[in-house]
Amino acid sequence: MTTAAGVTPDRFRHVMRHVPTGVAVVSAASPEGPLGLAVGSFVSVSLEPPLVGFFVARTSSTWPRIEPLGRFCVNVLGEEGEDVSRAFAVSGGNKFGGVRWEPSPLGSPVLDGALAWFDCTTHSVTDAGDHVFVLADVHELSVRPAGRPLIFCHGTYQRLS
């Protein structure tokens, strides 16, 4: 499929690979155990009220299990979180195997070593092409006193120098 401007999905993906993004894990506590998925599109949306957002692919097998819960934690990964990101970027399997965490005030997993975390409830979910945009109300948040973010760019993980 090509748009009138000649922007194919492959060309769009190629150019977007040059745009750096932070890496985050969206986590939730379900009756069956903790759930999580990696996202590279976490953004601040509003200060008043405090709102954040992220995009999830429609092909995600995890988001349909998190969405009905209505609450989750967004964990921004630090530069040492590459292995955690890789674990949460795959479909299926035990993503929490070997990952230490503690419950947030709303009960969602806060990953050990997260650079920052945001305890959220769903505000809205909006169609966005082959993704959905999740807008979330922030109820609590925290940041580590020191550390640098894990960055993804040029198809690989990067670290700030």
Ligand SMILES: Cc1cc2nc3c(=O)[nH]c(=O)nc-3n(C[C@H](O)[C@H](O)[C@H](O)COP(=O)(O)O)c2cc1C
The other form holds:
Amino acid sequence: MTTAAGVTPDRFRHVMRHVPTGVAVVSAASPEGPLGLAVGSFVSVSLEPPLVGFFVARTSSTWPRIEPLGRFCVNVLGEEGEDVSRAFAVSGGNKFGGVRWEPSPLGSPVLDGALAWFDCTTHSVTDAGDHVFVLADVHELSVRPAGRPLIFCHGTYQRLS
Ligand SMILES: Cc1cc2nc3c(=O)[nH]c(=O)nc-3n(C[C@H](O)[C@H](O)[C@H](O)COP(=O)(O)O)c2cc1C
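Got the form predicted on its own; any chance of the form predicted together with the named molecule too?
Next comes the full complex, this chain leading.
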């Protein structure tokens, strides 16, 4: 049995590379324009009430600008969304160049071609080590049923075959 002291960041990262995730873009409409960041940590939390969540690194430059708005959309990317994911995995800057979107019922950006989207308001933001855990109330949601998800595993983008 390995002790916690042996769980170095390198070993943690190495093992987690083998754990597949979907890819989502958390987007928001600010007075200065649309904002967003890519997350692989999006998760369904509760049916009643409908809650979802994701984890954001404390180093994120975009989340501190989204948090005060109190609302955002989580866009789950389809298998053709690799370029969109790459654009939103860059820190800061205008990530929406060339990305088409329309407002959700609450006014947050729904990205063109999203496989699924969740129109959210913030329920709570709690400490999670070097990340924060964002728990969100879902007000509206939609899916493109025939679409297939983009997967991230082994440090690369993958598709269901
Ligand atoms: C597939 C993938 C999944 C990611 N998942 C997360 C995540 O769950 N939480 C997070 O904070 N950053 C995640 N990132 C990294 C952020 O997208 C990246 O740090 C981005 O630069 C943050 O932008 P910002 O500094 O503008 O907030 C992920 C990146 C990729 C490519």
